[in-house]
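Taking the form predicted on its own, here's one chain by itself in structure tokens.
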Amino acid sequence: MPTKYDVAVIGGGAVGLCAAYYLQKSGKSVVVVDKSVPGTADQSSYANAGYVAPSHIIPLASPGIVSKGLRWMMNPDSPFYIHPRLEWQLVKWMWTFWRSANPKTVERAIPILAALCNESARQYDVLANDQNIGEFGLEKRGLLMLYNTEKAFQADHKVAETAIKAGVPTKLLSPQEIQETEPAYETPAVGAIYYTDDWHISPSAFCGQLFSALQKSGVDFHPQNKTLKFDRENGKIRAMHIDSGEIRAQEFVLAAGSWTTEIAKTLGLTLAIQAGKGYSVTVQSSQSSAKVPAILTERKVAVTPYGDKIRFAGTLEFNGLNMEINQRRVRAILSAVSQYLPNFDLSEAYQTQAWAGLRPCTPDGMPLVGRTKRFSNLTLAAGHAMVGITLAPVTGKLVNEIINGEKPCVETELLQPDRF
């Protein structure tokens, strides 16, 4: 006999787990299906930079990224790389990305992203204070954007002004003030933008603790699942078939990160999501006194301190659902660290196995959150690019509000899945 639930969530990463959390809290019976075990290294929520960043209010598709991207896209050492391949969906995605990277689109997106980020930060407080969820390393230390060139620093003053107008606490720092803010960073940086209210977490701990709490609260899980087929009828999904049998549900949530597109294809849906691979290296740190995360701005590399460990993360490599480690790109990340933080001993980092994860990127830089026109009981929650950890709680909250017919906590017009 099939198992019946109110809601079936497909995807056990940060977004899927948060959707399950808010749905279960609202009284729904919930099941989560995933190809991996939540909180483990196979997931893209495992070892990313871990930023909870209210400062990230500029969408990926912004005017400046187009000119930079054209210079970077064919250089395997660059922060942004597209592996050459003939694929219609990639060509279409790039065309839509180019058309979206204009001031008007960005201006419309900024207040929505700001509202999403602020609400998500509030929800992180809720999750951190939930006695059923264990510690996941939530710290409010801010985020330093370090600049090695005066040209880049001056150019991003406009970004700082935009952040201030959007209500994001922001400071411009001199080299001396950088040293005072984080003495562990002995850096040649000419200046920094300091977003004082940004947080960071351990993403693996967050997913692992949420997974454990949801299991204890009655949410069912089917991890390491290899089979996923759907029964459809009259504009609704009636059931899905997995390794262990048939699951029936009133509502379905598709929150499978970069794999959302492949799953959607089996339902006859074409989604504008491309997988952007990122890498990270986490090592024991001789600079264990570092507390404040940083982004090495010109090279797009993130530095996240975790007590006696430190993580270096970066690159955006479009190469399909490809999880292979490109050592050349890993070395480019570590080379960037040497340029900005020459006092860091990276000998262990060069010997450490890198981790890779895929970010689901939409061409306008806004996630897909909402119901589809094709299926009245399917809600999408994907396409968060580099802000999946930042926006996971608010996305979960929105999914719950959509399914329960409640007024969304944030305006969702620009997030509609069918907009492309």
Ligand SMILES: Cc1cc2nc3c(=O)[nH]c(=O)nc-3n(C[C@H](O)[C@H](O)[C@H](O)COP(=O)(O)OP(=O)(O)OC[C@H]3O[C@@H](n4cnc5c(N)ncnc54)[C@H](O)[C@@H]3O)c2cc1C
Contents of the next structure:
Amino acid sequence: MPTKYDVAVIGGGAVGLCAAYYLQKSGKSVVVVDKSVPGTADQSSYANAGYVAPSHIIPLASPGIVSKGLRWMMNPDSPFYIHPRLEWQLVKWMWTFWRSANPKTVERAIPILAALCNESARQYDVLANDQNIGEFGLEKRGLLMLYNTEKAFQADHKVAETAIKAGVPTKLLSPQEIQETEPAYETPAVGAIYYTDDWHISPSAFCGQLFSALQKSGVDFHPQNKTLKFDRENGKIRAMHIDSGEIRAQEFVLAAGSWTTEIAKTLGLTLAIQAGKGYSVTVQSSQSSAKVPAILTERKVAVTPYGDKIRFAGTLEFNGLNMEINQRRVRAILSAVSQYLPNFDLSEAYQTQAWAGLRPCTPDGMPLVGRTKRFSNLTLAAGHAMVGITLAPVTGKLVNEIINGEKPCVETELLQPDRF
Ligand SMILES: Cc1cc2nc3c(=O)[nH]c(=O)nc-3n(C[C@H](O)[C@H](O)[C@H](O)COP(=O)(O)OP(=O)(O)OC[C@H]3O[C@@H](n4cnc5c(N)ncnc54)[C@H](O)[C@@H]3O)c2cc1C
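We have the form predicted on its own; now please give the form predicted in complex with this ligand.
Up next: the whole complex, starting with the chain shown before.
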């Protein structure tokens, strides 16, 4: 173990691991510290829906979402919930979210998100072809957005148009075409938007494989080690203290997902990330022939087939950094599956322990990627909300470019960590 590394990465989720990958490839000595073990259930990167979705180019903070959110808040079975609490950071976050949900901000964000998604998809191909990284279940089957009501389907034609304009391959499907695309879905859906170039992966396999490949290639890891505090000197971080000692590095990368805010606080930085909890249930599939992932659009539930297994995921709950599982909302996810896919036998799903993960959400729906003004050797890579798996590779690549002083592969102005 070197006494001083080129780069220390805090957080070994999909984002931190990808940063370590590109940094190590560029010849840096790298150490990754995580309070848990990379590739395990404590991370948001573990049992999420696994979509690598270049179609997700509209940020969460978009026109109409606030009124929809307020309606959902009243319903305990809805896909969205904010636990009421008097916390200044949450109030400020909601205010900024409300201000960001306007056409102008969204229009500026779309081309950047599209460029990030496209570059990330390209990088997934690079990672899948890296002989040192084992199989992580990359499947190129597209993504079906299923609609149960004509009203929602018609309303989302606009979303499809925006996607087409941004260069996302998109098709509108009739009920018969849905059946032809995925015969395993016997659905009463009135139509679908089919994003043909979306992919999916096994996120736990991705993190697990990257973790072991990085260990083999010489990246040092300190799992089960919490970052506690930092030593600073002249606008730079000199060292960080973790449970098992001190780590020195030239550069520090903060990639701790929803926990990034509390770590940043120890450096006197205030960041706008709120944890958006979601759940998933993964079961053996009696419908094992399903291959194409689907979103049950009105209920915001994701269905991801994994060979002989299938995963149902959903819900966005703002309730701080807590991983408690609200069974009522898990049951609401499964009831949405019965509604859209009545041929699915969910008896096992109702008996299965759900997994919870915390999406790191920023109020304008754009991640925080870049250097901070206060510390010249600190790079932020967090706040990817619902697209952290999609954007992990491009984020890792950007972190490496920023640290090496290279021109970033995607314009990063809208991603500046100090923008709020
Ligand atoms: C239900 C659900 C479904 C989702 N589906 C998708 C999807 O289909 N596609 C998609 O692109 N995204 C999806 N997401 C979002 C995606 O999971 C996240 O955006 C992504 O995993 C964030 O990755 P990360 O590396 O930033 O954070 P994490 O994976 O949470 O990693 C952060 C790491 O930091 C570590 N850490 C925290 N505090 C400390 C500390 N003090 N010291 C050291 N280490 C620390 C943690 O242990 C953790 O390992 C989904 C999320 C959920 C919850």
